[in-house]
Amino acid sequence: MHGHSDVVIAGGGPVGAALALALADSGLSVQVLEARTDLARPAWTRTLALSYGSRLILDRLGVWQKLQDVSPIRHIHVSQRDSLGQTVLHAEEEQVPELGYVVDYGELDAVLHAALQDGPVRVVTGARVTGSGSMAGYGWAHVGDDQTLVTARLLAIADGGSGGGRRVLRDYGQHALLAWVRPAELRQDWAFERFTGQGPVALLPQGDGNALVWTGTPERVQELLRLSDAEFLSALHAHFGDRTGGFVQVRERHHFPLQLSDSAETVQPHRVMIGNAAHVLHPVAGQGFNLGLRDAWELAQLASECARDDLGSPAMLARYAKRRAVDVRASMWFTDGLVRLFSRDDPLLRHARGAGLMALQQLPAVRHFVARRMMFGARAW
């Protein structure tokens, strides 16, 4: 572990690794501090919903073609339970090959780190960052139980918020239940987002089945976790409806609480927080990881373009904050607004929402706007 580098990245998950890879040819000395001792073991076992814009970033990093377990999304069906009205987005209407993709978190993490192995970036495992801050001209981090001091012109915190420092903007009072399910009638390339009074439920294509994200109250989610497989599949069919002809298999059920949160100090002199360390969104519409990947790409572009003496300066990070502000705020507003609007079980509001979905289906320009925002965020890439 080096005591000083131009750029130190605290956190070697996909967002931190993507930032490191984007900086590999910048001429800057870059060091990644990762708490895991074995990079062959991913920090999380989960699936990721990637937008088409994220695929373009991974293409530019030279890793997209190395991913093997990729399920494309070419159609997105949006509906509301117990109400008329639906909207369908199609890739061909947006003149893109796919709207998005489902990939394995562990595979993406492994591919990014494999790409870093032969380059100039130094990846240090077993390096848990226990504290960080900024001082005159440098960012600093304490590493390990012995509080080893590491400094950098630019310290990027990409640890997913494990180091704390986030503030909760909204507690949704919901948990997300994640699982893999096999439908009776698999519809390849289709993703479904269905809104209910208890929260949204999403089905994403994943191999020969679907990745499931089912939100509900903590009590309801605990009930679902206790059900037998047959009972769970029956409950899911009743909740989701007949669009897939029911469900015949489930595995890998787990859950986590849902909040909207951000960092109180995303940017300090010579220190910046990106990805989930900076902001955590509701999983509706699958925007969270894509937002973090855009953070990493934007930060890498600014760091590569600026003079070394300007790296991490208040002026440089002010430019970063300004360029990210619209995208971050719009993504937070979009996901939060969807949850708050569609999770209220009010009959009048339910009919109004149904009418809105019907209108959206009849307005190609508005549908195009929504699709582009889901694929590329609030800025074009």
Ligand SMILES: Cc1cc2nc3c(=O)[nH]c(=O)nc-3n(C[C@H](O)[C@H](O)[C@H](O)COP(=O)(O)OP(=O)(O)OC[C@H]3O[C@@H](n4cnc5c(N)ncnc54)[C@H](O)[C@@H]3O)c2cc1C
Second form
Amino acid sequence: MHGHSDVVIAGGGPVGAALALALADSGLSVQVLEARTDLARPAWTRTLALSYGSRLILDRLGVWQKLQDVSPIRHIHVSQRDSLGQTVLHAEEEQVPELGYVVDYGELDAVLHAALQDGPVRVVTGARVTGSGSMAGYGWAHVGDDQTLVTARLLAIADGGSGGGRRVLRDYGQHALLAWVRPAELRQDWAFERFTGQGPVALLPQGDGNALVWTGTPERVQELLRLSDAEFLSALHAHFGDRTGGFVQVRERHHFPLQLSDSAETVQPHRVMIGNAAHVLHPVAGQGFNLGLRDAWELAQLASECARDDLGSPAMLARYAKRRAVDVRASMWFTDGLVRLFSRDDPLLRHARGAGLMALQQLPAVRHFVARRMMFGARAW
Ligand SMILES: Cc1cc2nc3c(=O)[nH]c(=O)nc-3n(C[C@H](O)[C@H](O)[C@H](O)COP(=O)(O)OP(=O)(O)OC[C@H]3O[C@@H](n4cnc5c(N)ncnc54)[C@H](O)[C@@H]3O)c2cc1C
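Here we have the form predicted alone; I need the corresponding form predicted together with the ligand.
So here's everything in the complex, that chain up top.
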């Protein structure tokens, strides 16, 4: 471990590793401090829906082609239980080859680290950051039990939020149940987002089946986890409806609590939070990693372009915060708004939402706006 580098990245998950890779050719000395001792064991078991915009970034980082297990999304079907309204987004209509992709978190993490392996970036494993802050001209981090001091002109915290200092903006009182399921009738390249009074349920294409994200109260999710496979499949069929002719197989059920939170202090002189360290969203529209990847990309662009003396300065990080503000706020507002709007089981509201989905289906310009936001985020400049 080096005592000082131009850039230190605390946390080598997919966002931290993407930032490191984006800086690899910048001429800056870059060091990643990752708590895991074994990079072959990912921090999480989950599937990620990537937007087309994220694919373009991963392409530029030279890792997109390395991913083996990619399931494309060419159509997104949005509907509401017990109501007629529905909207369908098509890649063809948006003039892109795909609207998005489903990849495995562990595989993405692994290809990013493989790409870092032979380059100039130093990745230190077993390096848990226990504290960090900023002082005149530097960001600092304490590492490990012996509190080794590491400093940088720019300290980027990408620890997924494990370092604390979080503000819970909304506790949804919901858990997400994640699993892989095989539907009776597989619709290749289709993703389904279905809103129900108990919370949204999403089916994403994954290999020869679907990644399932089923949200509900913690009690309901615990009940669902206890069901036998056959009972679970029939409960899912009843909840999701007939669009895939039911379900025939389930594996890997696990769950996760859902909150909207952000960091109380995203930017300090010479220290910045990115990815889930800066903001944690509800997974309803699969936006979290996509937003974090855009954080990493923008920060790398600014760090590569600025004079060395300006690296991590209040002025440079103010430019970063300004560039990211609209996208971050719009993504938080969009996912939070969706969950709140669609989670109330009020008959009048249900009809209004159904009419809204029908209107969206009839208005290509509005559909196009929503699709672009989901693929590329919102830009401030
Ligand atoms: C149920 C669920 C489904 C989701 N689905 C999607 C989706 O479909 N699409 C999408 O875009 N996003 C999705 N997300 C969000 C996505 O998982 C996160 O946005 C993404 O993982 C954030 O990446 P990260 O690198 O910021 O943090 P993490 O993935 O949490 O990685 C943090 C890294 O930092 C390391 N670390 C932690 N603490 C320390 C420390 N103290 N010192 C050093 N290293 C440390 C960890 O070992 C890890 O490697 C989902 C989230 C959930 C909960």
